[in-house]
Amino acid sequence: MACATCHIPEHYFTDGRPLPIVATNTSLSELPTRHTPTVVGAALHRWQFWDGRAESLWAQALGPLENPLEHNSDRLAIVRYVLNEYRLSYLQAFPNSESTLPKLERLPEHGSPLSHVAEYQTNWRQLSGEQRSEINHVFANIGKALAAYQAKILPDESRFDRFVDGLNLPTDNQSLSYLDLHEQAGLKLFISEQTGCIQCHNGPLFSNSDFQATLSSAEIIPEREGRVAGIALAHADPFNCRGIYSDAPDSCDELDFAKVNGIELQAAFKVPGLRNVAKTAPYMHDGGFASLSEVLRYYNQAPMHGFSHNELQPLRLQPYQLKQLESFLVALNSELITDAYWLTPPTPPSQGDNS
């Protein structure tokens, strides 16, 4: 499968499914348990994945490539493909790297320290340290190229933004027309103490980029899952900001000072941004809710699950107020600021085409 199998431009770079499809050639019986988040604005978040196990967009891009439930490939095969098909483009993007490229003719076809195929793990262990490092450098650069593309996928301004801009201009009487009275009432609820929405959904993306335990009525979550597991994986990741493949090993404050344990990390997942939230159904980390109205009813009731840590508090809104709040969330819809060129898949290269 490709990245675009799950991150579909027509679906605001999600897949519209509760849970993603799996690679057709995998024999594993397990299934994915996390909903596909949108790529739009992903570069502006501090942490990646629902549990924050990657602290950069480029490190995140590498994970699915070797995940047997996603791309189901392996590190050496990916590096081999890129250098065979896009060598000139690669060298243009990463100059001064030609002398450190792996000598593919001396390497096996497949190899990875993470593969579920025993032969591929054996192939990786039999490589020298220098060969592994050369492969990993190209692999890391592939992640950086993917991240550079994803960083272009950004939301344009919404009607809400134009409404706020107009409020700051004393002569702009048109501002109030950007949101109708129903949506304005929803905005007042959104920023009110009663709902507390902005405690988590604040800032330009309407996300604090933090992790909260709001659970889901459709799932029982082990206490060691979520952020408490994600931060441990982020520290162990050889492609994190402390690794030799990082471009900025001295800029690691987020990772260095992130809390690594505590009850508030248990079953906590990343707060998603709300821009274009009406376009990215279904919702929650497990895709358990099919519509915004379902999510709002869940938050309104805030059912207890008997879990040791739950940050939900009932909103106690009336039905008409829930509709107003939903109307405001829809007003956060916008087009993409991204040039259409980046949203159109290129023609697949012919064999050996290095253009």
Contents of the next structure:
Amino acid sequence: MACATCHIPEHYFTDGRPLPIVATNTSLSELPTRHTPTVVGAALHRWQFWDGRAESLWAQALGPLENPLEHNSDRLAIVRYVLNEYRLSYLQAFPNSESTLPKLERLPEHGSPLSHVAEYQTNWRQLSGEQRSEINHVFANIGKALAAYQAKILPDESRFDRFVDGLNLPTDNQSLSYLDLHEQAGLKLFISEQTGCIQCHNGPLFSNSDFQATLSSAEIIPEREGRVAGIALAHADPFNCRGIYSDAPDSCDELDFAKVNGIELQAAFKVPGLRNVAKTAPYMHDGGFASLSEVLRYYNQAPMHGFSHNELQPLRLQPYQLKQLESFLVALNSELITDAYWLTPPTPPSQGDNS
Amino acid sequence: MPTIQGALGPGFQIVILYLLLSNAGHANDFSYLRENDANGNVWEIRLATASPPLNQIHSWYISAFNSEGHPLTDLTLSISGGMRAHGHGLPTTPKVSAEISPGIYQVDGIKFQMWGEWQVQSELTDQHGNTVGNHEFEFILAP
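Having gone through the form predicted alone, I am curious about the other one (the form predicted in complex with the partner chain); can you provide its structure?
Time for the whole complex; same chain goes first.
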């Protein structure tokens, strides 16, 4: 399994499925419960994962590698693979690190503190503190390399952007043509007090990077899922901003000041960005809605589901207004701004810089 | 063909106008606020920016003086807040880092993640936990 198994470039770096496929070699019987989000623009979000359990993209990148339902690998195997297959590239990206690389020949094949394989956990426990630290440093750097790549995957201008730019540039006589009247009506609804869309979907990505209980799934235990769980995991993560592998341990305001309890954190999931949202069906944290029109219908009705905390208010829009709103969302579509070089699969390592 | 103002203007204007009319007595844009509480204490907020930024952690400097102008000093300031209309609190847990001069307290970690009407409660307590003064600031965060 590769990152691109679920983050498929042709699907705007999503998988087009409600829930992701499971690693074929996993021994777990449980199924994934979270929809695959897009990678496009992910670097601009303050928190990663639907519950915000990682507060950097590099910390996020490490999670799926060891998740038994995703890559189902282990820390030592990943570090071994990268240092065997990409050693030169690694040392170019992280110069002066050669003297602190783990001595792979003295280490077991597998090992991780998080593995569900007892033997791998035992292997990890039997390592010295120095060995664990050396492995973790390389593991963290692998996350930073993955994050550096993902930071290049960004959306280009949409017709909406050209429309707004045109309004700010009176000499652009074409500005109004970038959105048709239907889409302009949708935009007005989007920013209206009645819909409140911009309460959460604000900023350059149309997301405030915060967490909101949409209550779109009744299959959830609010006290244990969502942001309330994610922030606890973020604080416990050795790869967080305050950890010894961080490059900026003195700039951790988001982690330091994040709210850690409160009923609004229960069943609350990250507000997704809306750029190219029309290309990323299905929707919500559990992939529960197949189309944008289903999502909008849900928000229009905003059923209660019996949760004690509910901030959703029915939009009370007419069917034609829902269509206008949807057409505006489609107008947020764009291509990627990313150079084609970064979207072309690399040469397999056996033909590359193997050393 | 609608005019430029006609295309986007009304949407934004409706939002702004609604916010202004719905709470005309409160500040929409401020780097400094000064209000009296029910006991005659004077409370002030100072910001380093022209208005509270959206989605950015920042600091407030909260000052409190009694009705005679003496600073309410050597006390413990606690801060809470949220959007009453939405039923949620602040997205962060602000912390008072220091009383930087008599009666002026630096509060770090304040963040607002939504446009709209916010309330921020300040309370000063003495070493025995008795309330010396409290006040609620209410303001509109608007685009």
